[in-house]
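Consider the single chain below, provided in structure tokens and representing the form predicted on its own.
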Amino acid sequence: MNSRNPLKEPADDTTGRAPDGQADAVRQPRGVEQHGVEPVPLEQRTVGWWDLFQILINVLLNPGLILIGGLSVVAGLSFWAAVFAQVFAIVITFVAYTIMGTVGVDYGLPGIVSTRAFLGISLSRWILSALRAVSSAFFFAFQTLAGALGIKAVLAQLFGVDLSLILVSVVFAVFQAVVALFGYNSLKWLSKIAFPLKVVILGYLLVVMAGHDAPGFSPGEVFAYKGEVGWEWPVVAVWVNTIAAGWFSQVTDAADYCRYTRSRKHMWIGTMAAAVIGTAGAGFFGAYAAAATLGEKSNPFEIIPELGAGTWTLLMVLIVLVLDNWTINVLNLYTGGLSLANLATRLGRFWSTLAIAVAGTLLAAMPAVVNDVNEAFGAIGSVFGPVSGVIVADYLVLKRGKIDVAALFDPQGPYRYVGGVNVLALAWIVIGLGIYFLLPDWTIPVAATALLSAIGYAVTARLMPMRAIEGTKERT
């Protein structure tokens, strides 16, 4: 190894330039987080398991796997089938996500830089981070559509008025899009004044429909909803693809909320904590209302505004509302920007947020953005679950952990590889990419490919000669 030792040193200079100085030239306002792409200095990282907690859980209790638990009862589950999908496919999901984000523990990397070293520099910059920005603005959108479609129905209850639902979204989203602009610290801040007001909020509002006196509303009839198709598993795989679908496009993201963590137990801890409760809770909220309407609607903060309740339970809606969109969504910027700036360098993270923010906020302005949601996730998931097979495998198998930090920023150095492309790793993620629409849906397409290209690279790169693939090697 070089005996420069990059995860002790901070940034070149308060521009935030990466170790070889190709970073972002543009100076980053003031008042908001510096580090884009390269390393956080170790004596940054303090952060604790119970504030990365508060951070995740806050992505994971949203509108749209809310709304997610609603559409699979809708599509004919049972309220039990519906809950078990959601969790299922986030256990199958964080164990890679897990893996990914040891990277930001013990290298301080957001996690589509450290890509750079496991599918060559080129690859990661060029086409990875494009897909992972691309990704990230329409999750954005997504997410604000969700909470827009219930921040009209309580409009309209409380003050009788029908906005546009587009003039809502776009609104919606510059509010959105202010706090990440400014960085980590902003999404700890918010984290945790929106956990506890979202615990809250929502366990009144499960409580307001529980003691609705309308049919189907009571829990023992909720519990026993059997749906139009219960437990078969071709239609709980089909959601389960769909969940973890979203998620596998957000592996290369681990790293990200947790370069700022003081040790991998307090990730680990913080982030399945969080990711088991979380997706639990959301499932639990979303599949309840559709349940107790004997699955004619899916989205509960459009049906709590239409039960009567009164202004009180409205206002609560709106907040929860605003709370659940600002923290998955201040995130989905934040992460797209570090995305953005992997690929455009001289941007720096604030303005690739910026742009991020710019092209979601466009998107939000489509309500076709929520239609489709099964295809729209199976389309990205297609190409993340090969992507992560690949990265978890070449950095569990091939660099069995380690990084050359100085390397990923060294365009001639050793994840150069052929061009400034891992060809190996392509080559298993474009044959990933085929298997997903050969397998059919009882298998959870997303989950095996990202399986079978792990163990496909993996093999394959073992019984090559090693100085065919150049870059498996640290640099010594």
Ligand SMILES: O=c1cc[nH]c(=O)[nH]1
Contents of the next structure:
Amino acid sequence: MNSRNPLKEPADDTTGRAPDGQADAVRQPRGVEQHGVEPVPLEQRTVGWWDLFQILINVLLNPGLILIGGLSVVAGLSFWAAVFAQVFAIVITFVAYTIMGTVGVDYGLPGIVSTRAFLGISLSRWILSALRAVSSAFFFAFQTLAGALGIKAVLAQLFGVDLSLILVSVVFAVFQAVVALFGYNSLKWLSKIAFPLKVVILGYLLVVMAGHDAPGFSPGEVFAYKGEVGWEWPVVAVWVNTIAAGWFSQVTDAADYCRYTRSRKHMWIGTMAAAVIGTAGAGFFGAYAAAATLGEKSNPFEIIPELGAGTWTLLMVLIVLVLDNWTINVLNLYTGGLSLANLATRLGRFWSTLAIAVAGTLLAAMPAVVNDVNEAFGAIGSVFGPVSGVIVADYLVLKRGKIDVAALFDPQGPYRYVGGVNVLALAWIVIGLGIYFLLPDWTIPVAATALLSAIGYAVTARLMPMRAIEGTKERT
Ligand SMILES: O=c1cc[nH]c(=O)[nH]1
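Please show me the structure of the same protein in the form predicted together with this ligand, now that we have looked at it in the form predicted on its own.
Expanding to the full complex; the earlier chain stays at the top.
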């Protein structure tokens, strides 16, 4: 076994390429990104940390996280406890995330395709990809609805109309879908424009809230807001778990954003800086508005239009909402599209993305999607916590950072395991899933099961002969 440090920059010879002419490289319509499930060639991996930072900070500074910042204050957290819950959850999650991001940098692969190596080709393609595709469509709808609530509030103030939430949400969903279809370059382009605008407008809206003369809105009052439960750990942990659960589902996709990045250092700096700053910003903004209402209301984009700040401010809310939704949802569709392309390889990235957009738009017509975020995010995290633990353990401990790229596309190769399934990995995912529902909230079940599954998988795999895990006997 290779004893090289798997998190050290690899020599170029570890950089995989799709085998020439391999069937999984599907030609896309003209004018859109051509790379689907196959690796991005080394010469195209040129993106620096600043571009990656802009893409990811736009992702983290999203309406969903802003809303969750507000919801956690409504649930009783103090202002600072709500901000802490966001940042802490993201830091935990991004440990796993940045490890799996190295797959994108080193091999140019989409994350979901790399999971063929860890879980077995069939388990990765038929189960994990389907789960991630469904959760991408769910998150697309969740973000759209979180934004649509604000748009509806702004339009009510601007034109005195009370539009149906479903109508606003569906029109908005279609609007967002278009950019995602074009692929990675559209992400870079969109992020560059959106980032400065979002920072300036969100800053302006904070000033509007801070200057509002009703009791509770001044910075001193908000920062001193204690909430009903303040810092009580069991409640803080519920929110840490909810936020972490949502982002653990992205660990399998971390490589998607990083596969055009020029080095691991650029990836680590761009990703971690964006994660911490973006989440702190989203939590701060959402918690500020909710704390200013003394925990009565949760969504800043519904609260601000009611402050009577005038047309200019309403327009600013509208612009930031559109940009904010767009930048996160383009990525939800992009990663969902790549997941579906891993499953239905003949479909290709473009048509897969379109399919996720249609599913997400249909879900965006169901306002229940935003009703119980703790339950819904928790259910997603119960699967993706253990999945993340197992894939990180397999990649780091067993494979020592080495992936045989050609074998990812060879159904009879080493990643076949037993009938296409790494049974040991599957067993630890199922064990983790079972344990998730037994653990009390204060343990942050998504992180706890990720850790347990990682340790359990790594230890049992070390104790078993590799032959047994890979099912070598069965094939010979
Ligand atoms: O929009 C979101 C939120 C959490 N996790 C995702 O994958 N997408």
